[in-house]
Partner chain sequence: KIKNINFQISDGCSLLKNKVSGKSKRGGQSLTEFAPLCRITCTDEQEYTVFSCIRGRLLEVNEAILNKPDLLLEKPSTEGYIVVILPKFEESKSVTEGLLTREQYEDVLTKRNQQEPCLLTSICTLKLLTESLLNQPLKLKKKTS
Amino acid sequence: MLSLKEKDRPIVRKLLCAGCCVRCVLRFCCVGTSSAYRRSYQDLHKELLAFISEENSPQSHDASGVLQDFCDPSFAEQVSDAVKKQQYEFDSLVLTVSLPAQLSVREHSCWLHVKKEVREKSMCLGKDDVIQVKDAFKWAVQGKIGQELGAAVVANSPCEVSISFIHPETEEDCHFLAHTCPDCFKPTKNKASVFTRMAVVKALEKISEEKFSRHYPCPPKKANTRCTALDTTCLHTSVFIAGRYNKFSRELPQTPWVIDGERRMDGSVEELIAAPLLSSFRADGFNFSSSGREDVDVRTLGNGRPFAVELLNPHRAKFNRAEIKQLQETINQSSDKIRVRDLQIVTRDATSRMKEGEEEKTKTYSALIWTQKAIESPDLEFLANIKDLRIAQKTPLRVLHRRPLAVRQRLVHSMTTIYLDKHHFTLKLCTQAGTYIKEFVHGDFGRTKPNLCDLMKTDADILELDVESVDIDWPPAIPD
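How about this chain only, in the form predicted together with the partner chain?
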């Protein structure tokens, strides 16, 4: 039984006579019990007619035919089938409904129509008191959808099922607003139509009742066609996988190296890591990010470099520790050029911790140095005594084509050396994040000052470089 009051009678009468659908009548009577909307159309119609002591009322396809034609179980089944077909794994979902923009206009018109009636009885019906079409629709269908899919329909969930409606017949209903409130409708390059839902709602807030009534009939004209439901779409929020990687090859770029559509070098760290993840999580795509990066010809040793992969729209998102461990093994077995450790699912905000490592933390390196002048072991001793050396690096020439020209102040915290022969030694350094090591060694035409050539008073060059450690304690270590 509907909890309708005496004051609702004139509203029900007015709306039913105007051909409004029964659930919309409930909305304008501010019926807030969700179960009411799940009752069948005939059932509600009968009860409302009885309420106003009428035998019959005109029927029409209101553009809120959303509440008329799409609230029965068969539509809910249709939606559920569409979701099942896309093979997502989830235990909860959130339902979002997208209604045509011009629906707000028809709604506004109905409201004004009812308001007049209500005012005559010295009552008030605020627009916010009226139940929204979206809410009524959700109340009507979500139970059945949840049942079919075996999942709870909640307000917040990583899995989103979207139902969209369009109604081409009434598309131009909102066009008149462009003339009455032109400043609400600014054309933007991105949107196909200037009549977005937001813009229409804004214009309806501004326009006066009188002006509206002049341009648009109250109640709205009856529509001849029903709304069309577009394909149900599903979207799962991104899942983030983090870990640390080692790179053992001197011929592997971190990201794919493609120039003019042509691959310059096969493979990349990100592809090797992401490929098994993409298939296990059944994701549509990925974004790879890391705490800094190394050149193609530089190895990453030690504990490795922290990275995070954002998996887009994963169809499967739940993995336990053992399964993630297995994924790590799969990646490690797939290639001897890289190795991954501490693989784990993390939250989106955790990735910002990784980026802070890029700016703030220190890194240690090992470099094979060639010197032009002949050296003996004692010649290297002074380097170990240099602490926190300030250097100024102009943007290296080798990256100048894609970076702005600037001067970077950096610190070389400490150095140690291992003598090899008259023209070679190993230099280990600990530096501030963002230091260009190669340029510190050879000086980059004097554009990094001071540099190793200056310090040792000889021409010098770097033959090999390895990253020994990236000193950031994220992601948390996963013990074997």
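So the form predicted together with the partner chain is up there; where is the form predicted alone?
No partners, no molecules, just the chain.
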């Protein structure tokens, strides 16, 4: 039995006589019992007629047919089959529904029609008391969809199943609002039409009942066609994978190297890491980020450089520790140019730790230096006494095409040396993150001051460079 009361009788009669569909009648009677909307259309229609002591009523219809034609089990099965074809793995989902913007106009018209009856009976019915079409539709179908997919339909889930409806016949129903409330409809970059649901709702809140009734019939005219359900779409929130990588090659860029639209060099660190992840998580794409970056000819050694990969719309999202460890091995066996450690699934918020206070972190480097002037071991000893050397670096010429021109203050915390021969030595540096090491050595035509050439009073250049450590305690180390 429906939870209808005596005060609902005139509303039921008025709406049925206006041709309103039975589930919309329940909505306007503020029936908030979800099971009521899951009952068959015929049963509801029969009970409502009995409630008002009528045997027949005009052929019913709702504003667009959503609650009349799409709440039966066959449509729920159709949605479920569409989801299954997309091969997602999940144990819960959130169901979202997109309705035509003009439905809000027809809904408003019905409400004014009912409001007149309510007012005459000295009753009160607020628009916010009416059950929303979206809610009624979800109550009708989500149980069956969840049953078919073997997943709980909940309010919050990383997996979203979206059902969208359009109704071309009534698209112009809301156009009069653009003339009565023009300030509510402003073009935006990302919207094909100004008649968005939010804009229409805003206009309906602003327009007076009298003005609305002059432009639009109450109740609305019966539509000749039902709305159309678009393809069911699925979307899973991103999964984030973090770890640390070593790069052992001096011919491997961190990201694909493209100059003037032409790809240079095969492969990249991000591609070697992301390819197995994309395959295993069955993701649509990825975004790669790291704590700084090394040049193509620079190795990253030691405990590696922290990185994070955002996997977009993964069709599989849950992996246990053993599976993640196996995935790490797959990456490491795919190439001898890189190696990954501490691979793990992290939250979106956790990835921000990789960038927090990045410039306050330190990095340690080892560089092979050439000097034009012949040197002896004692010539290098003074460098070890220099602590926290403050340098000013203009954006290097080699990156000026992709970085804004600026002067950056950086610290070289300490330096040690290993003498090799009269023109070569190894320089080990501990610097503030973000320091351009190559430019500190050769000076970049005076764009970095002071530089190693200034300090040693000879021209110098860097022949090889290795990152020895990136001192960021993230992500957490995972024992072997």
